[in-house]
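What follows is one chain in structure tokens, specifically the form predicted alone.
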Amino acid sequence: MKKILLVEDDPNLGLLLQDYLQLKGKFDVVLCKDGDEGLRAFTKQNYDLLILDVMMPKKDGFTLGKEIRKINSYVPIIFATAKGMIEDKMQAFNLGGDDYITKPFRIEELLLRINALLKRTENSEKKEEEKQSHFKVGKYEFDYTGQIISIDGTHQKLSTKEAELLRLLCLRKNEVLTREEALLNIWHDDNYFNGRSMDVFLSKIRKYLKDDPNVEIINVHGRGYKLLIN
């Protein structure tokens, strides 16, 4: 289920469009009423896509937005506003925006506009995932298509499971890789039996990552693991 974070500071309209894009969608709507509990929300988890309201108290819309995109470039991020100054526009474009909706505007016309703009950016997202196979984890080099984590000399050789499992872990770097998402990449499967697979692969991992203590990878409880470097 794609996670959307909801800033709307009309809370009649916000309820609104949470409620539809939840039953609708099938998406989970984190709602937020202005620009400062919108941007504490955004550091707390992993969200798909944003949708900002531009004009509200305390934090506008376009100021939140500038501030999320120092701490993430890539999340699809849709302004919504009653201006529909073409300044407006480019200055959501300029921002990093991805997307622009002009208030009136109807649901199923949002819904329309946020399929497309999470389609794309999987689609831009699997073709760059689909290229990377050398990745640097704090002091090791990992070769995925050769299957190996090198340090200071040393190499040690990934199974196909562990080399595919690592590989997830360091494209979501400091992100939460959730279980099913693991499961169903690897093993496509996420059953009782091969997640007890999965844990054990993820111990032998840990094992060949210890001499780096800037690298760990944690569990997050009920939703999956994340790779750490500091």
Second form
There are 2 protein chains.
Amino acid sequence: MKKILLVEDDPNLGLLLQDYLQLKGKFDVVLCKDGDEGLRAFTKQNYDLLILDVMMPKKDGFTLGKEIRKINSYVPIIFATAKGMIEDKMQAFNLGGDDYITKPFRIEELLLRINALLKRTENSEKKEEEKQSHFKVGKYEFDYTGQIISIDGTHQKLSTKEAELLRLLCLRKNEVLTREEALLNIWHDDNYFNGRSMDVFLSKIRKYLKDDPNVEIINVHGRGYKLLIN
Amino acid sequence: MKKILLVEDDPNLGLLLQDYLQLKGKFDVVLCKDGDEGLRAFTKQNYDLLILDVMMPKKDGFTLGKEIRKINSYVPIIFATAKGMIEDKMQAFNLGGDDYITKPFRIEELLLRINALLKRTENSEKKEEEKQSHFKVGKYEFDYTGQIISIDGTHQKLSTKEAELLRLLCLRKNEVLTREEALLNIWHDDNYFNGRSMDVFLSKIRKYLKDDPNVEIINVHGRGYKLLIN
DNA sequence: AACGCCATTTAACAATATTTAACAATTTTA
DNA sequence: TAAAATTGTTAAATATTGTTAAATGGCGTT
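Target state, the form predicted together with the DNA; input state, the form predicted alone:
Zooming out: every chain and molecule, the one shown earlier first.
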């Protein structure tokens, strides 16, 4: 679950937001009532996103944001600022803060901005895993981008669909790759005919892989396939 | 000067915004009064940022945004949406659109969001790439502006379309360049015949590139092409 | 306007990739 | 164990892409 640090001095608004975001947004929300408390909380653990009220008595949200940025330069921040405080908004963006929201705001809008920001930062990290393009399959080398598998010195070109299917199998090697997942991923529709089409490609891939007895694609009846590599 | 494309069906608001942004923001603002006009304007030249009204009679802003995203995946977009249209906002973010603003808005807020977005995208890599004119393609050197590829000492002139297509392939090297994207970018219309025309150019480009075995353009069936460079 | 030159499009046919169909083999269900 | 459902395999049908050549269109020159 995503962790959010909310720093808001108004306890009414703070608690309301905390509840709403926990219930509706399924976030783990820590609420702090001033900047110092917020900074301490931030140093204690990692958060996925921060929501900082700008107008706070002891330490304002921008100051807090600047302090936090010294510690962590990437965590996304949403500043909540009063309407018409244009200069403040300026500051927010100059700080490298990722978004702001004008008070009073609709709570759904906040939720949307949160999700948008999280999404933006998420797939800057996440994509790396899925981006793998080169796989070892027993004695085979499989280059997904180049759509080629090689064994010893010989190469075999793969068609696009063959390569995509083999890639998914590799990503789930020794685990079940669900028929549904494969179909939705590659064909974007898991109807009967696409399923039969996939069976044809599986048959072809098995042929390509027959030269290493330690590599095998087994069927998990009713569920999908496993690429076994010994 | 930064170029902004503003698509807004209400002429009063549209002209007001145009004037304000030109005067105060020092932007070069092109105003279109509906989605079709907007799309045409977009294909004619490059813009640094788009402001799309969501509620428009003929073609709504989201639809337009989606169409534009097919041609250009990085240009920042601000959607202007009516207050409370939460679902629409959702769509905006799911689309990869970079920001939205709720109508009615204060014009200074729009200006702020514009500057923030421009700043964010200014030093993004992708934009730099789009300006790039000189590419290394294996042993080849490709000069897009000069429409020439060279290998060893020999030069080969390229036609305009050949150069444009090769440029797109270079920008997406080792990734898929969608047929649709290429067609919309170069031909501004992805009908069947333009597609066949493109196939002819691809064939020609492959011939030009045949002298380096580490360079290859492979087809991704039903989607597009990948320029592979080892 | 008429000509040649070149870029681009269209047409025609070839080669591949994918889907569908047909039938066999296997696994589950009853 | 028989029937039903799922999967395996091969071949035919369809769709997409590759290649070459001919037709078209733009543009400068005469």
